[in-house]
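To begin, one chain is listed below as structure tokens, in the form predicted alone.
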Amino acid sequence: MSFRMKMNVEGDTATIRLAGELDGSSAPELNELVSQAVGRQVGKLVLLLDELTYMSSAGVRCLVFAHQKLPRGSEITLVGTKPEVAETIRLTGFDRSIVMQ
């Protein structure tokens, strides 16, 4: 399955919808979009993951990249995370640094 994403910024919140598989080949695209969001000085990043079917370790590194790039005190929220994607995030322990709904 191909990877697709779309970002919407309203106020200080950037919402990015991800679909398909987030792996080493698609991770740079997400990092670029996160950089664009940071450039717009957002304080909250919401990732809609209900259509994301797979996340590799490269995808987790994207989350870490976002966490490092956003201003201190910013929040990253994952919405609609499928169990297999959530398990990948939990195995790294990064779930303690973000909000998973």
The other form holds:
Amino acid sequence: MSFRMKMNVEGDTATIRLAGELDGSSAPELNELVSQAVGRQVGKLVLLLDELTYMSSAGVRCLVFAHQKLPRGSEITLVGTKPEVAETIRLTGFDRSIVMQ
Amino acid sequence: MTVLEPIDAYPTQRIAGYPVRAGRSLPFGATRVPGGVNFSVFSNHATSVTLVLYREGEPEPMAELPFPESFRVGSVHAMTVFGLDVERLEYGYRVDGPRRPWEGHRFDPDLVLSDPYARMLTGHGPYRHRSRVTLDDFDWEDDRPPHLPHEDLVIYELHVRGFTGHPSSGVAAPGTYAGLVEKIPYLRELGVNCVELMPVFEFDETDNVFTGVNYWGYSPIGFFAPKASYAATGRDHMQVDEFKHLVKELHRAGIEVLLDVVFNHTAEGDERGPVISFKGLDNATYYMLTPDGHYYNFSGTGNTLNCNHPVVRGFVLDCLRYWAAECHVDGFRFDLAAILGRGSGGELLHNPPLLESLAYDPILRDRKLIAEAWDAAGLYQVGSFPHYSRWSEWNGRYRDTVRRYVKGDLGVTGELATRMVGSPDMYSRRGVAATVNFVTSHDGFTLRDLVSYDHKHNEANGEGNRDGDDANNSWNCGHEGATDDPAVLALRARQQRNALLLLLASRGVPMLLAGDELGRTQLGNNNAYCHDGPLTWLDWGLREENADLFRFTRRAIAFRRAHPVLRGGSPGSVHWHGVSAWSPDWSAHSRVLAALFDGGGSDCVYVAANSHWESHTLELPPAPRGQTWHLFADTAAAPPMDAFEPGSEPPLANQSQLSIGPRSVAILVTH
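Got the form predicted alone; could you also share the form predicted together with its partner chain?
Full complex below, order starting with the chain above.
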């Protein structure tokens, strides 16, 4: 399934809905969107992942990118992460920088 | 402001359908650059080099890109390829050149070789030697190495898979880096502050002709690649991140990470071995060869890396710098390090450039360097390793002396004294950090087996019990192997405590073998390199079964931590005693030894050891500075009175005498 995403900013919260496969070819798009959110000085980033079927290592790295780009103290929340994706995030330690629901 | 992209972000030509341009010679390996990947590979004697690209898991290449002559600088071929999806890419090299083994050349363009600088290999499967590109952007946050003083380390040697592979480990990802992360609280509780990981460089787990299993991994294939099958995320090619996460979490717990590294040989073996990388890239450069092109074998495994060749030296340096700088590893233990001091013909070098380079390297400056100061060809350099004031050594003489003393050999009491104060006969000018003391390691008996077997029992290895060392200085305490005899079991328990207590009360850096604190057994197998299963994995059920031993070890480590005088100090701060105070008995028949470590102030420790089968009453020197003697440990006492929590040791009723039981060690401390 091809990759799709959509961002919605309300107040200081940016919500990005992702669908399809997040891999090396689609990761730069997400990075671009994260940069936009940073430009709008959001303090919270919510990623809706229930329609994301696959996340590659490049995808996981987008989370790191977001964590480093957003101001200190900002919160990143993943919602609806599929178990396989959540497990990879946990085993490599990225879960410490984000909130998984 | 417009930011111009660098000019080398654009291709200049197409090869095999791919946009490319001449690459950068350095760094070697595959490096992500704007828009593409830079591939750089060295060969002195190749006549042509071709980059072979695969889609992951596919049997046939998707493209083969010959390096044009104009892409070569010196002996380095470099090319930047654009538009690659690195996550789904596997690659290798096809290299042509002379096929004249008698001159050392073994080029074979039919083979696709792995990149010696690859940060990842594919690990398992039919195409397991293919190289992969890493993304290298792990979030280290504010990780800082603990930078513990070398002499304060308590090293814990473990096997990544064996530590949590057993079902009893209870971790979510058994046998992996992530599994080890889950056991960090256990390491904290035990009190060790440094783990030494047995080889984690990519190796072939099946390259053993006898059992089909290579468990230990002293046979590297990819020196820059953390072993994929030790990572729960290896199948997603996240092993580098999982490894880095392990290091980060250990550092967060105040624990340093040393890697056991093997630079003396590779998995390619001799003439009969496989061609994986070096052999096909430039055999004559990478290996020590006889004048007629055969392999020198100082490692006992077929070949010997030509590590003092300037190119190979650079390779070793690049590799260690990578693990130190990119993976935040705190130091290295070098397998058969005596080989690293040999020249191209195997001759011993007086000023080995590799060892010197490592000692003075700017990136490695504050990383620990520990030599296994011998090799398989009989070179034994314990005490004489070229150290450049930087290198430490595995002290094989410490191991042998403590084993012989504990077992009850005569004539070793004097030498035990020397070993206990940091082996000044060998290291007086280098300080106590130069000696890494140990009684057991992965190679040989576990501590429990050391006191349970007179002889090795390696039948399961398939070599007719001929493999493994015969000189173990072990003693079965009256019965070979498993027994229900309570007297034998009690003696074995005490002997294990004796060895642990002497080790943790000796100056120098103590190293424990993982599981010895729980009474792990390999059923008398002293060379279990070829077993990947319950024989070699740590059974966590022992934690309850041998809770006494664990508690004892934990307290002994905590005691060491509480008493700097045990970790270092001037030779004059140690005073020797015997049955009579101030009168040590250095005669050959002596079995009793007592050392007073006096650091001045309140740090004063008295260690008494008796390897006699009868008890003795020792006259105590008065506790200095008006203090009184308190009992920390007495291995002859029944648990839990065999050791007390440091700081809450009970006072000794009789301040002028200590009764020391048969075959036991006792420690007093002043308060």
